[in-house]
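One chain comes next, on its own, written as structure tokens: the form predicted on its own.
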Amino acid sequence: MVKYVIKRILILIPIMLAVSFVVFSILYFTPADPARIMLGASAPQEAVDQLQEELGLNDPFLVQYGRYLSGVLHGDFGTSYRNGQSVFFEIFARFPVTLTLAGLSILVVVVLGITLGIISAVKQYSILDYVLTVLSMLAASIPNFWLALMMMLFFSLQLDILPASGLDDGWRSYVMPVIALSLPPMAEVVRMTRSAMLETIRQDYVRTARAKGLMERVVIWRHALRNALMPIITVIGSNFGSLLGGAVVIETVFGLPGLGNLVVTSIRSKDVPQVMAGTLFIALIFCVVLLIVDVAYTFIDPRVRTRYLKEKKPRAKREGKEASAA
């Protein structure tokens, strides 16, 4: 198991290199000039040329990318073009907002998504099942930015019960962003839970548990759900990474001072070091979440844990035979 985790960690290296190359290429070939943006439209061309030379913006693409990678390998991710501070200063200052938003959203997704999915599976072909299926399909098809704008119009402008932007009202400021961010992935979890539970409750061991006289609640939650969790955990893990990326849009709509809003602001000003650091940070967290999901498989499903144990035993036997032969 430790060997598998080490392999997955090593795989992160080419993934992060690919992400950095793609993002750096997009930023390099966009027509905006960072020096002109920094100095303003009225700045003389001589000052712009001098700043371009100082920042190394006149160098070829590969030279700039190689210089950036060299700095990253030495722990230097650059300084922001906008404020001259280390790029991670603002990232670590704003990331708690994004993490809170994504954490609350995934909590809503897990609790409501799994619960409604189980209810829909247990009440298959009932009116409640049809209603939940239609609502989940509708929720999955609604763009979260459109939902955010509609909620702002209704709850903020019409009813005036929730703040439209910012974090000045404490927990109430997170209500609409969490709903807008969590509704589409929650619909996906509902549908996945329903299909996984329908497949599981038809298995022989579930019939055996019922034949033993166990309560239906125990059969569903302890026996059926545990064996149906594998695909559900996969969807939840991938959705958590998607929530971090989706926070870019939601934070911009609601004006939340999070990492997503920082990335959007940096893209507008073509703050290359800040965009690169923010993107790599989000990509790294997404990969770490997927790694945690893979490790969680061994605790949820004993069959996965047994497979790793079987891989170790033949290796140990071969080493023992080689030692005895020597």
Partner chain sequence: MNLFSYKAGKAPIPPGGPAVPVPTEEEEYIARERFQFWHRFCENKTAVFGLVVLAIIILAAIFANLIADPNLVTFQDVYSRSVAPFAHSEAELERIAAGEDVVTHILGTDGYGRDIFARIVYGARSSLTIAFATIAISCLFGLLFGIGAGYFGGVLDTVVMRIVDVFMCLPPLLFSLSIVSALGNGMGNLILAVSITMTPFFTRVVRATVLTVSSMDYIEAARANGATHTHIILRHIIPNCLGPIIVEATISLSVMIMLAAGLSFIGMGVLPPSPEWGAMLSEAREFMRDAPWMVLAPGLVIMVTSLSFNLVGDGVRDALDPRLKK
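The form predicted together with its partner chain, contrasted with the form predicted on its own above:
Here we give the lone chain, stripped of any partners or molecules.
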């Protein structure tokens, strides 16, 4: 088990390297003129050319990437074109904001999404189920930035009970961003939980559990939910990506000083190293979450666990199984 987790963590390294290569090659084409940005518009052309040479911007692509990579491995993520500081300071200051925002949102998504989904499935065809189904259908289609604007209009401008932007009000600053960010993915989770639970509730082992006199609560939470969790977790994992992407927009709307906001403002000011570092860190969060999801499979489903623990199985056989599962 531990071996499997370590293996997964080690796989993260080549993946992050590849991600950095992809992002670097995309941003390489950014029509920015860093030397001009650093020296200002009035600087003579010779000075700009000289600085460009010094920064190594005239070197071939692979040389530049190699230099960037060796810098990263030494803990140097580059220097911001705008203020000449290491981009890491900015990242370090903003990382907690994004992490808090995304963490709280995913917590809401998981807890509320699964609970509401179970309620919907257990009380199938009731009014509550109907209302939840319609609401989750609607919520899945709301653009999160519009939801943010509407909430701002109502709670900040009309009622004046929640701050419209910034982080000055402690937890109250996070209320609207977290709702805006978590509602659409939560709707997906409710729908997935409902259909997965409806499937397991009809299984024989659930009937057995009921027949042997277990409390309904135990039957639902321990027997039915546990077996329904796999597809739910998959949905949560894949929605975390759109949640992080949404965080970029939501942070801009609410003026939260997070990584997404940093990436957007840096793109506007053509500050390529800052964009690069911000993007890489968001990708890192995403990769870690995908890893947690993968490891969670093995915790939840003993079948997956044994598949990874008994590595001696012939490879062809295992792949055949995967193919038929897909």
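For clarity, a rigid core is taken as the largest C-alpha set superposing within 1.5 Å between two forms. Being a predicted model, the structure only gives us computed values, none of them experimental. Residue numbers count along the first chain shown, from 1.
Colleague: Comparing between the two forms on the rigid core, is the C-alpha shift at residue 199 2 Å or larger?
Modeller: It does not, since the residue 199 C-alpha is displaced less than 2 Å between the two forms after the core fit.
Colleague: Comparing between the two forms on the rigid core, is the C-alpha shift at residue 75 2 Å or larger?
Modeller: Where the cores coincide, residue 75 still shows a C-alpha shift between the two forms that is 2 Å or more.
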